[in-house]
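Presented as structure tokens, the chain that follows is alone, the form predicted alone.
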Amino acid sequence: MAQPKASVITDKMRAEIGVESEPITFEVDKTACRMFARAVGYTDPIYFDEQYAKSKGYRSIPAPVGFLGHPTYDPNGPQRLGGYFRTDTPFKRILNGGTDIEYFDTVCAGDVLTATSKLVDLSERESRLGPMLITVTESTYRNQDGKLVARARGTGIQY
């Protein structure tokens, strides 16, 4: 009879499971709003006219659906991205399954985003290429007034 297989799952690992990680900073600026547009097609005036964009109601330019800013660079500091689930497994390539975002309110270039993250989920598949390790991060982002803006939860394959 064949012996079942380990798991690549750890203690360790299943321990991470809801713990917050130290909160990272994000800037939305005009020009990375104009070019996540610009790269992702939308031909709306509000995401590359700050008049246009105020005349509609916006306090800037609105950051385009899927943008929520870059982190902030300290070359002082550790350079932390968030949101990434990193533990040691046998397992070379590393996909993204999808991003879902849920949004609160509008983000507007100008605005300082605070996000934390943590691990919700993690599951072994066997896939035709062989097992794969699924993670399931969520990050809340959290404007410069401490207002709930945005949740995205995202998918990491590990195969």
The other form holds:
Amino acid sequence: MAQPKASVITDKMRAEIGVESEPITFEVDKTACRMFARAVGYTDPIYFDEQYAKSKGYRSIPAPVGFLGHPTYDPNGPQRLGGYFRTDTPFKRILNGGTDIEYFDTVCAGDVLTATSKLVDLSERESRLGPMLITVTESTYRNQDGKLVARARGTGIQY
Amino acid sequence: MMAQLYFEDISEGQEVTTLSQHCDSQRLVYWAAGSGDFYQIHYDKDFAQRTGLPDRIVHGALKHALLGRMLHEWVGAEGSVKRVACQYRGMDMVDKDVICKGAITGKRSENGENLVDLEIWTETPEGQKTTPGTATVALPSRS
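Please give the other form, namely the form predicted together with its partner chain, since only the form predicted alone has been shown so far.
Let us now look at the entire complex, which starts with that chain.
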């Protein structure tokens, strides 16, 4: 009789579910909005021409769908694989499993967003690549006025 | 510019205007720079092959953003994209088109907004659905 395989999910990992991270600051700037829009192939001038965007009622160039600013890069800080999931796992590889972003208000260049994130779900499954750990993290973004602007859920697959 | 789409004009089952985006290595490098995701499997062929992949693969989040662009272009200047959710079930290889599609699954009015729910997905040129998902957009009303 084969023994059931031991779970890769430890009590330490489970204890992280629901624990809010320290806030992380994301700056949304004009060049970054344009670069993101260019990468996605947008041609709508609202993403490139600030005067045009203002004529359409935006405060500045809006952030395209999927762009919530960049965190400040710190070469002396920890370099992590896989975003916000902090507990050490036995896996070396990670795949992006999915993205779900819900917007509550417009994000524009000049905004400074503050996000906190938490692990909301942990599961595991066997695949042809071996055991996989599936994590779902939820990040809540507020702007400089404290207004909730977006909620993002990301699925990570570690194997 | 496309004519503005209105809430009254759409019905369940109606399809979103398809968006096709060729994703060559330059596109993936634009995306790396634009998104800040510099994982080498997306632009370094040797690196990708050392991890067991046949070649470089399109970033999942780029496919999410392309689905967002499809919806942005479809809803017009007076519409807005409220939610885009998708799962990366299959890989899309470099140098191919990512074909974004969608269909309306329902419409509702909530808190003064005219909301449209959709099923969205991306397909490979061979017709394989690699990125299924759901979305919600808001449209203006004629009244």
